[in-house]
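Presented as structure tokens, the chain that follows is alone, the form predicted alone.
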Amino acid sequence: MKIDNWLKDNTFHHSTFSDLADLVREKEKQNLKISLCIPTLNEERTIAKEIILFHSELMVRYPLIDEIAIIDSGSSDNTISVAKSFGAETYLASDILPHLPPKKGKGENLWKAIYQLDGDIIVYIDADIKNIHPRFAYGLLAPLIYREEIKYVKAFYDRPLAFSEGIRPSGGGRVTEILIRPLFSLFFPELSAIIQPLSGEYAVRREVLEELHFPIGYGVETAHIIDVYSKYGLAAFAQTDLDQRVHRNQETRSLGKMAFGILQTFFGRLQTLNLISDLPELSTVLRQFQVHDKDFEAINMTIVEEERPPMLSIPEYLTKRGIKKND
């Protein structure tokens, strides 16, 4: 499929499916169900604005979405208890098939939601949006609605970034300028054309998350789309421009520890594709450095980019789901 053809095609701008009770009405002739999925850590100053406005909206007066859940990473504030205040369902992640050994990340929360939640499609948002909007669900969610032959649906945006000051004009996505599309550019040219490939904003059918290993980490995005592309190609991707999100800035050096996760994911792709071949042993240790006066000192950390295996393997999954082992 070539990329300019795909541009135009899969590209929207979230003012195109501003008729929200045509896409209700879409979403029940094809008798959908839609999950939303927040995951967590400490975000109680803004998940209660989020819930608010998504169950106001998007439950209320337009019934496009069937349940919204917190999948919850063991917060130390008052996430939790804020979020079941304002009716959201609350889970712990190592309290969701719980036999098996909990491993901390946010990939892992968004893997235990594929068990937890009903959804037909789940669409995941992330919990420290400033400036929510109804647009954050239905921009993603209607291209799955309303073209059957896409399966996941990408967010992108400008992004400003949030300083006590105010809102800087531009910034943000610098691992994905930085590090991914070049990465892409050098190995899987057509998902160059993909805007924001690690926004956490995105919407995917159940079928297509099911079948999916999740890196538990900062790999998690750039798994899902590589293995995504690998079996349906780009043509299964979409993406909405949501115009703007605001959010939490980062610093240097902590979008140094992502870049190193998503690192090791992305060569393990390449081994599994058989793109490359011959690759040493990686270090999982990286070592980065802050300054004491005029000492240098190394700060050394461990970072293992572990993985879930595809939902469809777990057998309790397969029970829930009512799915024999040879369908």
Second form
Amino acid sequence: MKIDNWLKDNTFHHSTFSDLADLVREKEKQNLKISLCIPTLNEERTIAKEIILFHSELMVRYPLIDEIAIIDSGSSDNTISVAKSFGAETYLASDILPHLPPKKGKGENLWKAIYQLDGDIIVYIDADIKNIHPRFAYGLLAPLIYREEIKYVKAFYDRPLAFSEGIRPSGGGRVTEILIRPLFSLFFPELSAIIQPLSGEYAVRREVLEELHFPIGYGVETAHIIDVYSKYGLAAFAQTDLDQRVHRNQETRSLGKMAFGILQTFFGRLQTLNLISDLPELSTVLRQFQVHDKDFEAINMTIVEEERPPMLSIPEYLTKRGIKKND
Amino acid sequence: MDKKLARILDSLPNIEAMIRDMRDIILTNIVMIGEIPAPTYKEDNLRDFVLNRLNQDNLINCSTDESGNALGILPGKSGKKNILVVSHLDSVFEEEENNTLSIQPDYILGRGLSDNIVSLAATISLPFILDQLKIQLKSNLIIMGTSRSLGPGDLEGIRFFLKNTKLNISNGISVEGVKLGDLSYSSIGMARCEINCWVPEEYDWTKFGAVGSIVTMNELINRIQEIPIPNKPRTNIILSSISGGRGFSSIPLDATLRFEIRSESGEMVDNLQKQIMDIAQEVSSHSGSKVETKVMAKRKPGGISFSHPLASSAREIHKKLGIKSRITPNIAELSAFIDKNIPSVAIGITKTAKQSSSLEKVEIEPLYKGIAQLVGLIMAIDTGCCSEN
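Can you now output the form predicted together with its partner chain? The one shown was the form predicted alone.
First the chain shown before, then all remaining chains and molecules of the complex.
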């Protein structure tokens, strides 16, 4: 599929889907069940608003979403009690499939949501969005509901704060523009059309999710995109412009950690797909530096991008979903 | 006490409890309204949201007008009376990048909550709330977000509607953010004025000394403060804001003073306004500065009496809900109703506390009582408890 065609046919603006009554009718016609997963770690300041808005608008007024679940990595603040006080289902990631050795990372929460939640479609939305709005969910769900061939919908945010008429650049954050898009342009040129591949908001069909490997750390979004693309091609993706996302900005140093984790995942995929070979064993230590008076000091951080296997390989999942091994 | 009113009062605790169960709907409206910038004259996006919401709740005639009001009608069983519930759309805040609100279990944090996010949210939540409470009114209930209310808007939206509507409005309720317990059924006379003072190009610096505009404005303020203010009718002059000059080293070339004259007597307001204008002329003539006085807005005093059934019903509703009534005069939407001789009240819906220069904190719990009083008042008007005849 050519990038230009894909951009034309599979890139949407959330306002296209603002007729929520029609969206709900179409969802009910297909007898779909939809789950919303909000992965959390110390999000007491923003979690209440997300729960209230999605519950009120997309469960009470328009029954688009059937369940909302908070899957928490072990917050030390009041995230869980706040979420509970607003009536949300809350789960500690380590309590889901408890016999598995626990791992800490956002990807772990996303992966365990596949087991815990019942939806035919799961929409994942980060918990740190200050300007949360129902469009963050329905904008991602609608392409899946209206277009059977679409399997994975990514969010992007494209509302410039000030701009005169004419051409302007559009794109993702710093890690996307200086790492991911150049890498995609080198190895998977079609994927460079995904405007914000690292956005934490996406909706995916269960049959796709349950066969994906899940890096538990920074590489989860990148791995998903490469794996879904390798199996289904670009046509399986869509992206929706959700206008603007107000959130905490990360320091450059934190972005360095993110880039390091993503690179591990990326090189792993390149090897699996036989796009490169003969790589040496890669270090898992990221070195960053700080200065004390005139002395430079190295800060070493070990970042290992572990992965969970496809959920379809977990016996408890097969039992829960009533799937026979040979299905 | 009227038996119908007694029945309504008895139902209020249950209504309050049921409204508490609708927390998410109310808070969602607060968030969605609060995050749409709506400075006066730029209320279009918020107006569209309100219209959309009223449409979603199956109101009829959801529409806007030349003045930019947003309204919808919840039709009553008989439709013989029309009750108009209003809350203004506009806020004093300009459009900015981030005007998000934060919700915590006990409170909401953000800017513009008391003026006018919370009350507008309560107003547009009414159709949903009445539906859940299974309250079907005999009267038509007109829900309206009024445009161009604040500052230079000078109540343009509500005035336009009341002047041009073909509907016979029997009663009005103006819903305001703060403060729960505030109850207004009369408007005081008011003149909102601005005095601009500036140094003209032909100013003779040698003859008058290089004093500039601030000293001139200072003289003007001193003279205003010398005006005797009577105790009866109750009257005051509020010097609200002052600005002028550019920095440390330059002589100020302009200065602006904003103030309000408030009085129970309209004649007194006119009298004081004239005195201040005369002072401005006098100061202008001997200082060499140019002084110009503009009247930005004016209100006439009036309203219903303390013993009017609408006022007494409102107080009974407060009493039943454990709300302490504070009777205060009002110069906002209520005065537009009063100008048209429509028996009306203005009520506060919640309590706020300032957190910083622009952020406010609103407790969630008092909201349920605030909205219960609004529902009770609508029921009382609907059943005829608030009519003099």
